[in-house]
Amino acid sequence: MAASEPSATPSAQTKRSLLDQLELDTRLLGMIGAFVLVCVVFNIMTDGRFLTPRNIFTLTVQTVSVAIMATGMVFIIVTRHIDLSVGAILAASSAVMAMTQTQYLPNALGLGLEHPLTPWITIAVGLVVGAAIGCFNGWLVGYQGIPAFIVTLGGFLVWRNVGWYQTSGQTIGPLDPTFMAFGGINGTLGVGLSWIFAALAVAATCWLLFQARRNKVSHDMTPKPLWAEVSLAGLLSALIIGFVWIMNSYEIPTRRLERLFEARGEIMPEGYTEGYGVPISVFLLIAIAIAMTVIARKTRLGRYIFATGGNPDAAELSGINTRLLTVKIFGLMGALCALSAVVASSRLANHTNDIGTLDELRVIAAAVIGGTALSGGIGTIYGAILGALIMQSLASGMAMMGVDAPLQNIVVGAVLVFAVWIDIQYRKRMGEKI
């Protein structure tokens, strides 16, 4: 009779527990692992300009508008729904913005777009119209039983055209110099405030991995080994101190430092530089990832959220009111959609018609190469800010190589299907539910 083959190797055996005792998700390694690929590769063909201060921090301002859309994306799929609309929501918003601080608040309020108020009155402005507009949607998915890509299809074709007709065709600019703050390059903190930030998160993410140790053991579970915490921490502190270098490193142009200096009725000392620092963008983007991943893991809506994804019957039969959240959800979208749009139309100094054109693509892209599952149920935060960036590397990359826009469309759709098949594949090896 012949022996029965090992089920796996001593060196697989030991890679496995090795991995369990670290606590990796090894899909977000897999992403991780892409990430770096594709700026290696796109670092090499471009010969080396991909990977400069510049070029990283445009391509993080870059992305900060579609990453915090797909945030909220991650619990409209984990719900089983999806929303088409999330582009035209943005168009929509930012129109209604861009006319309450150059025309609704001159004329009405006589509030200028140099008043104090004028930033804060439109972003309240556009947030109450992207949440409503989102409530609206979740109310005819939910209420009124009408299928989720139908109603936001609608919405991708009515909203858009909505905010034509709210500027006339009409770019809209220039804006709020306070709004535009938001927008990446007209809003930094500086070098030294960058500094402080760098220290402040470090001291943070060592606090919090502290705790989650210190909770472990007092629930009576395994913690890891300390070697991997202090590796952790240390990889996350270099990680935090690193891109606080790179941003730091990019410099503003002379020619812009010497108006900035004129402006103060000075001379600009010869030879002085000064870094950009972290846009105020990112600090945003920061903020809404703490308050979503807050929102999925310690709070009662989330775990309705993720119970519903999983089993939405069993969850309408423990008493969830299935209808109620479809509308939340839809509506929290809506808001993050505005929020979007701030950083959008911050970044571009305007409003455009054609603001947010395709992102309801790029934003489901992102959820989903970040490993949010279709079928509902699964979906993490930080997996959906990774595949925001993972995209729009893909775009910067090809971008700055010469690609043509149709070459890039066909690359970033295969890589979607190609993200969904490994997904599919993983799920199946770990017995998963597709």
Contents of the next structure:
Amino acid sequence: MAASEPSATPSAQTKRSLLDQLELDTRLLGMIGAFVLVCVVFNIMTDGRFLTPRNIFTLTVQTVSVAIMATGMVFIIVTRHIDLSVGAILAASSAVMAMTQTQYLPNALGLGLEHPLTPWITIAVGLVVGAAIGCFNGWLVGYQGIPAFIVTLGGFLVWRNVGWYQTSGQTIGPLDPTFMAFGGINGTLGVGLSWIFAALAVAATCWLLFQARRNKVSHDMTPKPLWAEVSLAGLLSALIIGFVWIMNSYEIPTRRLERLFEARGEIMPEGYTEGYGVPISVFLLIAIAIAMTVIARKTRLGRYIFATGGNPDAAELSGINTRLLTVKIFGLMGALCALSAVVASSRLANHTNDIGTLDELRVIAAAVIGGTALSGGIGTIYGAILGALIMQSLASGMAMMGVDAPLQNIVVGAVLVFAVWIDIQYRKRMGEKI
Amino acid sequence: MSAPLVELKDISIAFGGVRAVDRVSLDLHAGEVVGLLGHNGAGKSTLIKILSGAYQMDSGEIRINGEKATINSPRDARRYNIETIYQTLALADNLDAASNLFLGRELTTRLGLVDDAQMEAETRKIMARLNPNFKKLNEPVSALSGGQRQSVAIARAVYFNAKILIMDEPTAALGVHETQMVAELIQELKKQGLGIFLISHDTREMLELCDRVSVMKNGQMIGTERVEDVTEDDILSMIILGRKPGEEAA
Ligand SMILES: Nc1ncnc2c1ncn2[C@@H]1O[C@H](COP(=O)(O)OP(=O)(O)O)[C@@H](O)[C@H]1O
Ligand SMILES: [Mg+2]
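Switching from the form predicted on its own: structure of the form predicted together with its partner chain?
Let us now look at the entire complex, which starts with that chain.
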């Protein structure tokens, strides 16, 4: 055997290099493992009620609002700031949007609910308000040098109550039907469109993996082994198809179908069934997740966010305008709060003054459980979404098991601290290895 | 003779009550290395940070190629082709070498997205020239040794065709071999016609590398000498006593 034969390498080293070769994100694997564990345990404890299409559908829909905001919170925490006002901004945007569609538009322009322009003007107004509040926060932090903790603690008290004055504290509803399509159960793609969505998503995933590979080869870098790439594509495709299949398997109740047919002046055929399909709100979350990931990884803005988080002085000395960057990040956070407000208020079918209460804590917890480091510079969008999903699974699972509310909070709080502890241990390990 | 590449005239800056730099004047020609010496706290870093745009001077004037220059930010300094290797390195530890090298000046694709593959390829090229041992291109720079981190900082200054290069204690964290590499690089860049400000505590090294050396103490300029006109002892006495050779104590 030749001396250079690689079979002589110790097995530990081969294993490590295999992991390297596959470029597997061990942190992501850990989070997925934790999520699967949570699901399986709850499924056993609830005699199989946890992993039904119905519950998975509900769980996903409940996660969307917090998950959307968590993607923005990643950027905030990565740059070593915090935003305690996201729940309040959500409430303020929700109030403005509720008033816009039920009062301002009908009174000023004569556009009533169900007018085709109403939902879109409403959402645009909400986005502007959310982004403006966020930018104002960012300006106070970036240009006036007030710590984000204080600015947003103030905002936490201010913005929800500004919303209160908009609506005089009243619950506003019903909302525009198209607007409410963003809520979840009232707006789904249906079985056919969902399958088309699945096909497109699978095609896009494979194409992206292929492009990345080609790009590497064209720059003389060694790509992953082909079998690994193909397995990854297969796994992701299976996940997409599996998810859509579950969403399609959740069937619309017969009574509701009957009413739908009645509304069209038809009679429902005997034994007819139809699945909900992918909720539009989930579709929105996926679109936001993709956009935020592209911003994080592929744009200058994202690069500057991470550089500033890693070393603010270095960023400054490299000519990055870190003050303006702060305004942009908080502005983006505000806009995402407004989008969450669309989802949250349409899910509840009305605006209430306490909408989004405690969301700031859920959002921060989701980002942190998802591996965003409060010391800055580290965090991922998919991590935050997984974090939101894990939090929501814990909450719904315990509710399903009939755990008392106080104990639920104790568990969620303990899990948050435990997750961060695990993360710190993991980083220490990695630090030692390198 | 043409105007100096850089003229610093009567530069002053104070932090609170501390006059960190007090009416200091200094110039630099193309193809010249000027060394700055002095105790810790003498004001060397502060002076060069004014030129690199990190600090704004209270009074004084900067001229570049004979023309008055306005440098209010690191961005402005880059417009004058001033590149700086800071004493504290100024790297974002969580990013890899390529992201650090191109920070603030990312290469982009036609779509306006950052072109990581292209930046990595460029980084690979320049690293092959500066530090052939450099391999960890895909790891955050926190995983690199002091010398490798230094190469990233140097690569950043060299890659963008600096005309004026500022090096604040570039060899402080380096071993003998790496220090030698930096010395060779300085000679090479000098031949290419760059003007270099070099800060170091190693007097002997400075006398080898520099054409002129300036000594600062308590924010003031003690004097600037051609290296062939002075001995190491002369320089040391300037640093310690704060007076030029042959000059009587004030
Ligand atoms: N950002 C700052 N704020 C306050 N004082 C500073 C700052 N930067 C430098 N100084 C002070 O200016 C003086 C000169 O420091 P410096 O230029 O770092 O010295 P050197 O680089 O020669 O060791 C020191 O007294 C230092 O404490
Ligand atoms: Mg210094």
